[in-house]
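Only one chain is given next, in structure tokens, and it is the form predicted on its own.
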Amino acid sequence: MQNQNSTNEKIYKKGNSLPSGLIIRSGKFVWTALWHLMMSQLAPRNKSGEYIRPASQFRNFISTQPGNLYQPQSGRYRLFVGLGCPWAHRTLVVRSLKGLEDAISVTIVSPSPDEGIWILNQQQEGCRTLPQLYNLAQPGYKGRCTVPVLWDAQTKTIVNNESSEIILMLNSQFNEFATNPTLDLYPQELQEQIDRWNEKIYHTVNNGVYRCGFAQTQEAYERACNELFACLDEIDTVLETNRYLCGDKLTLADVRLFTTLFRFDIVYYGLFKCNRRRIQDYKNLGAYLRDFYQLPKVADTCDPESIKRDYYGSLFPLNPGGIIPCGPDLTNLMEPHHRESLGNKLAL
């Protein structure tokens, strides 16, 4: 019996021992080289390892100005959006707040983990993929194929693929077709203040979470992380007395912040290593997020399961196993926010 136990112990130790140092070092070298190669395609970087987001390429505008090729019309334009994408989510939020659902149609696209491109959930214009749509708009196009896309069905081309400009057009150029035309998310008297917030929040928060998640050096990550939470702390202080970023009026600055905040505890906190603090741990930011989420029709634009699937299931370099987490619990989003006393109740 003693000899049998000794034999079993040897087998157990042999079968459960760690790989040798040589195997570990070799595996780490190969994986690191592959990781940097994949990250160079996913997230371009500068010499210090910081993520650099490429600029959008299609920058035309819809307006009523005489001679402009793209005039506001109901049914002429279509949004191509990914439900996991915060930039695309902005356009869905403004479309809903303005009541443009009947005027501007939507096509959902989903990322393909194997192909590394966006796939249309329903074929449009004879296209199955977003690269095909881009090439239809501009034959021979070699740039990045991103969402959102504002598509013109009349000229069969992309009007614009820059979210910050698309939401400006949705806010002001389709009022005759909107069910909520009086809502102005970019009022003249607040534009300078909105622009200042947008500039700060874009660099440190909207793109800041990506600068954390896609950083390729420790130094670049820590710099982005520090800037991110310094800005969140500043916003939390402002929201102590302001219902919204610019006072008691909801603006495009809030829209642009909201779509990042909504994803923060779901994916950025864990996957992007933004784990110094959750948004729900902030006294004011957490309540602000609930306040925005509970505005009429906003929750209908939010799809946490798609967000988790798109990030955890598709960003292979960050999550090679492709395992999608079960949480977090988002029932707190429907808890009272008690922010009405900070400003007039928003009429939608």
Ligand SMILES: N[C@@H](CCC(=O)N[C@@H](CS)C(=O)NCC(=O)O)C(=O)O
Second form
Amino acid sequence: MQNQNSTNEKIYKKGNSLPSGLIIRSGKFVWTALWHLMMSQLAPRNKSGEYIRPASQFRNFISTQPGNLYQPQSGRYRLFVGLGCPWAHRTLVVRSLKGLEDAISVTIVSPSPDEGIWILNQQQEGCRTLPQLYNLAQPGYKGRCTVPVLWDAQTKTIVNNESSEIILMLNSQFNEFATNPTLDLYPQELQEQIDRWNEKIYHTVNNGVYRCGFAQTQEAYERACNELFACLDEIDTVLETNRYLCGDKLTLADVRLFTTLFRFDIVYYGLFKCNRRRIQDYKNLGAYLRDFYQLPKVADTCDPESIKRDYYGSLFPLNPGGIIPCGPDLTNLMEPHHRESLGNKLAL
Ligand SMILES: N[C@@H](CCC(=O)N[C@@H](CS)C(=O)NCC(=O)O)C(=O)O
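Could you output the structure for the form predicted in complex with the ligand, given that the previous block was the form predicted on its own?
What follows is the whole complex; the chain from before opens it.
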């Protein structure tokens, strides 16, 4: 008994003593210097420490225009996507909503935390990694090797690696092969309104969460965080009377918002410090997220475990311990949303 007590006392004393001031100061110095170095490679910034996303490099279009190299065809194109990535997720959602599963194939990629690159789950075109695929498309390619990638198996090249453009093509150029060709997510009469939402939401929400998480000064973080929540508050007000962003028709603006909202409580709230409020605590945004999630086939495109693994496991400078949180509880996603009465002109 006495022995046990003295062991406990030793452990208590050991656990109670802080590291010396010298260790704290040098640890802080080394860690901060390394953090700045890694962040400058991971997240390019401007003078005020604000994250600047590099522009996508492959910007060709698939269309039936005579003379265009990339004609719509079934079985010719392939999407490369990471399940954690919100930009790639947009393309999976539109592929599912339009019913293009048979026409456009998918290869999943997973991050290699040590190499900082995407690895193909199955080899394609003799490539094991995404940088190899980019190099096949453009030998000597030096830019970022990002997902999504829209690949053309015929010319062995990347048609496009910009999600906002890929979803436009999936929406309008493959109707011949789609099981749901009448669904138009970018109808002429709403294009101006959709573009306005896209512009605002890209800067403050889609990229806004990254501007919070990758900010390298307090001011840059606060600016991004204020803009993010101001926009979410505005959207919440609009969704009081609108089923979707542009009224009673689901559009590409909703798809682009959805993939960020889906990740919000899971990773952005904690890892990116977007913690003023959770989406599920907003009266309308929470129900809107559930409404979208419960659309046919959408839940199959969502993989919360990959999202947590990719963000917490791969963004080393933000989570050096590599611990992946257990929560949050996502059972609420299948609860009733009660938004049916706001109308629905969805051709699903
Ligand atoms: N503008 C691109 C952004 C895509 C993007 O940043 N993808 C990330 C994953 S979420 C990526 O692949 N990053 C790898 C890298 O930057 O090296 C789009 O919307 O398609």
